[in-house]
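To begin, one chain is listed below as structure tokens, in the form predicted on its own.
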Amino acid sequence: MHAGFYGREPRNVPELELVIVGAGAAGLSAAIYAALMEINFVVVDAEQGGGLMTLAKTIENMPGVSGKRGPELTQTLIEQLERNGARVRTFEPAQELRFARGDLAVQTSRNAYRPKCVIIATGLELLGLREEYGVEGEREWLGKGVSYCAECDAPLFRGKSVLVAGNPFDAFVLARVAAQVTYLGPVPEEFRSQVPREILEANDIDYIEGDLQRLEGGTVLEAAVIDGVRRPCDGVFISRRKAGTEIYADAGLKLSRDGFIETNRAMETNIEGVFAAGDITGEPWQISKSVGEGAVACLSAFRFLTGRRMRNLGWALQDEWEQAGI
């Protein structure tokens, strides 16, 4: 994986046209399209690129991709980007976004960018990966029994016993393939009206309540300790996710109640010239969805840039005509 420059060198366009913030599935997809369309752009990432995609043990739910590990797919996308003359600027997190009307600015840890448009593709933060939120043993068995995405990893637990903590809809997905599914309640308030305990139990999902204290195992996960009681299981699905930070609200972006950036089908936000794609726009949290939204966001950005150029050309011609007395 290459650190260093960043988008495409200026060619026929002297000004920076686009900044892509985030180099997960959505950001890399947008960047590949930007490179192919000769947009003068920069793509920055807080880490090495790939986002949560790098946590996938194996990918079976993306059309055309089977059996690849998350880091392998990440590298494939980065290599495709580099073949088209661009790179990710790694370890350069965005620190401030200023979106005044017609004047966009992205301040990172290294640079201050003033692009014509912006695509935000920063994905989600998994709280379990932070020391203050994670369950003891969670990171130790990540990919060895601990998962964050039922839609992604359910096939890996066919015929096995799993525990679900967080989103009750994950339990329904897993109930299709796992031999035994236990949901650890209580159901979070945002799901309670849709999925009360009775609905879970009616779908052969065991329901218990308690405090998930730690995870135990050897080479793979073997058990979860809940209120001091060791419960054998093959997998634990933990869905504690955080959308953006206050950086988006401070920039004036319209957010959903859960903190996701609201967009239309063109991935446009409420601010002209600012687009969003991937997990940061909300569920479903799927690589295929992120890749598609990244492509749509870049195509929308290209149309925005093209329209801006045509308007500028029109104004320039009008000035020339007026000066010539036409």
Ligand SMILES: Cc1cc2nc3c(=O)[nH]c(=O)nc-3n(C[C@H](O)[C@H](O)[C@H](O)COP(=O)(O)OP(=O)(O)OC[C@H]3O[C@@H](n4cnc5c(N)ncnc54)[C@H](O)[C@@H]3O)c2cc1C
The other form holds:
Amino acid sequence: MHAGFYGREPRNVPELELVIVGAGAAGLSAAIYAALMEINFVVVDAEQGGGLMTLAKTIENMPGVSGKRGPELTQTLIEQLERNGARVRTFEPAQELRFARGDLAVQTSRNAYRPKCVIIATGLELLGLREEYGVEGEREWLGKGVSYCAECDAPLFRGKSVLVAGNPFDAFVLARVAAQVTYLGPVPEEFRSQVPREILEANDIDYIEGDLQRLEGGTVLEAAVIDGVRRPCDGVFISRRKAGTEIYADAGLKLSRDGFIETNRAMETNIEGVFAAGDITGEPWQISKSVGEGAVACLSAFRFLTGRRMRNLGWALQDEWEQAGI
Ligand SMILES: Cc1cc2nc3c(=O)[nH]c(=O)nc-3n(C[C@H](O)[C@H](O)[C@H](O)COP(=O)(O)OP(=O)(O)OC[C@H]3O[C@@H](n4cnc5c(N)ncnc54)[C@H](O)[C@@H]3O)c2cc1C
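Which structure goes with the form predicted in complex with the ligand, now that we have seen the form predicted on its own?
The complete assembly is shown below, putting the previous chain first.
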């Protein structure tokens, strides 16, 4: 992946129209649309770009790319972006967002951008990837038995034995395919579905309580140690996620109770000209949803930019367009 700058000089728009913050599945999708639509834009990423998708061992549930490795899909999207004349500005984190009406500012580690609109696609943080939060062995067997996504990885555990330590919903997804599913209770408070033990058991999900101390294995995960007892299993599903950072609240964005950015179906936030897409808008946390929302956010941004230019030219077509759903 190249560090660098957007390459395409849009023919008729000299000003910076759009900043896309984050170049994971959602941000790359928005950027590909922006490049194809000749929007004058910049896409920045705090790291290399690609986001969480780069950690996926194999992707089975993204229509059209079944069996691809995460890094391969990332490369495909980056190449598609570059073929259309744009590049990700890597290792350029956004540090401050200031959104006054009609005056948007994105301060990154290197630049102060003043775009006409912004798409936030910064994803969420998986706490298990941080040393201080993860269970011992969690990162070691990530993709080799440890999973953060039941909807993504359930087919890999067909006929196997799995432990779910987190979202009870994952246990229901896995109960369809795995030979044995054990839920490690009690259900953490952060999950809305506080499913009682009897309901889990009525769905062929074993219920135990205890403290998950560490994971053990060889080339793949073999067991979970709970309250000092080694329990053999092929998979462990852990899901501890954290949304957003203070920069969103400080910028005046409306957040959900659990910290995700609220949007409508057009991916508009409560601030005019600011859109959000991907994991940062909340569940489900999936590549296909992120890619779809990135595309919608970019189309909405284009409509916003065009309506604004019309108004500046003295036309008032915006309302008619909105009624026509353009
Ligand atoms: C191990 C694993 C396997 C998975 N497998 C699958 C699967 O098989 N199928 C599936 O559908 N989903 C899968 N997922 C989930 C999927 O990867 C995510 O839902 C999806 O990639 C989210 O994309 P996103 O663009 O919204 O966010 P992210 O991928 O999190 O991307 C956000 C980007 O924003 C950047 N960023 C963050 N903060 C800033 C900032 N301040 N300034 C600039 N940039 C910033 C980050 O560096 C990152 O590149 C998996 C996830 C994991 C962890």
